[in-house]
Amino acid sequence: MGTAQDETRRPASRLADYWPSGLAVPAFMISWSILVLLPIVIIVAFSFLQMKSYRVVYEPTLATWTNIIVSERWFTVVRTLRIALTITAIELLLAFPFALWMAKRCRSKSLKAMIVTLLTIPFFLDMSSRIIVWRSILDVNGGINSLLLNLGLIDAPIQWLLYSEFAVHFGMIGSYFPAMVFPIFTSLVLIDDEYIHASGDLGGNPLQTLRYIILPLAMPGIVAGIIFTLVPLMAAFVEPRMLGGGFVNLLGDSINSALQELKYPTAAALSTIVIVALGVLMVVLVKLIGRREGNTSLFQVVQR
């Protein structure tokens, strides 16, 4: 006859045989591979078809991407890739100085918890709505303009404020702000602000503590924010079209005009495109950390 103590443990020790451990890692794979890595295959696997009549010939064939090729589409990858990587590296230099201020230096929980809920309403707007806002104030008739011209700081409307590369990186710094902030202010929150003061008890000015103490710990939410913020600008479409005028096309622009034109195999193959960048630089990421990490560790820091 069992104890209680052996009826409490019974509900688990069921729980266990319908759900052994060792099959939570088989489990995890298999539905990654085929919520994942299965679309970008069949992805991978369209760009080497094509559209006649309207309709995808199954056959094998090279003449998407010498099309890719021909029509000079490479620019528009450099382009994406160059706009991406300047946002990214914006959104960095802004949002890590700012994450720290509010995760080390504000006091006030009140504000704290204003900030955040402000940092969140983008993601309840629709992209159009948040992006469509900017251009009557950077029009030639919009608000910039007109307080120039009324201060009497210009002679005529600036032109490039709309329509320009200017405007979509304008319009992105504001959109993708928020997804380097959080995961930086997140890791900046969990570090232990006893770290920071045996940094300056040992003798460490406030650089040094920043770039032993503050970066190492912080890396995992950085690396976090960069893919979070160059992840959707390598596929974003809304900016440029909206701001851009049709004057800086993306691949994003590119890719859903071919959806739209039904050319499903261009499509797949601008999409091959942006998972093989991305890609790469992820790779790239990963190494120079791992490099950093590898010539600078908390304990070396605790030895200077």
Contents of the next structure:
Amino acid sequence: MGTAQDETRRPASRLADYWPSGLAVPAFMISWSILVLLPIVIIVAFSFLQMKSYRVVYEPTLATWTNIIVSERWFTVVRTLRIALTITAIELLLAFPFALWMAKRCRSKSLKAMIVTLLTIPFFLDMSSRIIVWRSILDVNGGINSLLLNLGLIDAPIQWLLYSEFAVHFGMIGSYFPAMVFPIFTSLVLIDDEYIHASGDLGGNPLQTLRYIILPLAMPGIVAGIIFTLVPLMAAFVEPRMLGGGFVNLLGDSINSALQELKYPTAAALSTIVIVALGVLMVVLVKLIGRREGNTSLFQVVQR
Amino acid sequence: MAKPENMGNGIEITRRTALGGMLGASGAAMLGSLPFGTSAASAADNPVVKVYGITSAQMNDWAHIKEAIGITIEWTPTNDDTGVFIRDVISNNVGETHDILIFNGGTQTVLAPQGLLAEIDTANPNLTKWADASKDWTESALVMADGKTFGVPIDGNADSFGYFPEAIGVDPSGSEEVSWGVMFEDERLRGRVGVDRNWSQSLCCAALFLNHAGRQNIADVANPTGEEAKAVVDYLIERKKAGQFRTIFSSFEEQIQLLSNKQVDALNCWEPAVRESNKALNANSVVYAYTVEGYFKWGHAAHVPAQAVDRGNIENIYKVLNYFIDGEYRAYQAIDRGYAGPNMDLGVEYAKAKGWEADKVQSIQNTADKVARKFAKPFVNLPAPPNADAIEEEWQRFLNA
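Previous: the form predicted alone; requested now: the form predicted together with the partner chain:
So here's everything in the complex, that chain up top.
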């Protein structure tokens, strides 16, 4: 007669019958290679071809890469990286205290539920519909300029509120805030309050508690927040196009422009740059965290 | 990758084609099991022509063509993205499923040499209005490739820019010719100009202006070489950095918004955007320019895909092509969109014969006169010029500056 423990184990052992542990890892690796790595390899390979009269010429060449430099498309890479990293840093600075307050200080469940709902509302709407509203608020005849003019705070409308890098940054901060807040909030909620109290009991001040208890335990959420914010920012095109007024050309726009002309190798080369840039950034991030917090801090939640 | 097999008639048989053929054969076998005569009678009673075409070439109501020639149009819309159109014809075999392809004239120089388009049979007995049409249309770069006709020109316009007359102190009637220099370097409009993100609309018009001003000598402004495009882009970058442009827009909705909100004083937009903006503002607030130098001249061309020739529907296809250059289509396109095309006189005749109000008849005549006046100036646009690759690369410099 089996025990309750045996009953709970039975399904797992049945699964193990079908999935011998010796095959599981290779099966995963092969599937992963086909589904994820193979398309990336094809994209990289495509960047070494070129188009002529809207047809791919299947002869290896560096022409596409040369053109990316000559046409100054590489500027978009630098600009995109700069803006994406800036926004990610701003989001982190805004989102961490907010998530910490929501996870550990906000005691009202209804208020917490309301905030979470408010943060998810943007996902209900198409991004273009959300962003285009800002144009009527930020333009020279818009709400902000009208208000400032009526209050006598300015003599002439502020031009740079719209069609500028400022406007693009402004639009992005609103768009990507939930992507940073949610993972951090989730990891902070999971931190047992007893750890925080114990830190205080042992004489740790709030700053030390934050530094030695909360930050290491929240690290998986912080890293996830950075990834969820940074990666889509590298492909952002709605804010630059609608709020940048064509003056803030980013990678997403450049890739789109290439695809409109059927320049698949150019789009592939730009995508390759994105993949490499993100890979490098992730390695740097992991190294920095590893040096500061220890490599295991990234997997704290899993360990617990 | 297996190469497609060329059957010698210009149509390449790909795996997709072969699979489609097998499916078609099995479909035909299934149809054979239906009561005899059903499908044939239905097709004869209700002939259908399937069109894959740019949205703005559509009629507001296709019931007119059904009433006029008894053919039902099934329309699959596409936007004005040249790459998407060419990809759909080359890679997605849209010719397998559609009888007519309508797009900005000029792509036939890419598609026809690959055997993807059928040469137009200008002597086809159903194409009765072809001979009446001006050669300015029927032998233009909008439909010709290698000296042969691969399209029927169905409508077009000469694009310029919309502007507020009071901003530059010109006659508000809009009949006066205004230089493109107003857009690019008029100090009164500094920071008040919108530029189309589409290089063929903006770069080529700047080239036209620079040529006319004697500052460049570009042989073909619709197809500048890489070096020529570089010179034009250098000029535009200088103007961009000088603060001449308020925004670089990319959609029709933006054109209307920029004009109707008076965020700009001039922008090189489509004529319908001026019409829509004037509905929001007072009539004739915005004027669509007659220019000194010339225009972004474009036209929609209807092509017959090579695959459609042997599908047994060619008679109906030519009836539809003929409808596009006859009076009814001409009249409705002029009224609904302000577009002209071959045989504008037939449009006026049609409107009179049908007893349309005098102002509508006059409007068609005005459209004919307007386009005739504009087409007297130089410049025809090609959506897929041979130097497109180099031009697009140069245009990126302008966008990134």
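Positions refer to the first chain, counted from 1. Computed from a prediction, not measured in an experiment: that's the story for all the values here. Take the two forms, find the largest set of C-alpha atoms that superpose within 1.5 Å, and that set is the rigid core.
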Taking the rigid core as the reference frame, tell me whether residue 28 has a CA displacement of 2 angstroms or more between the two forms. yes
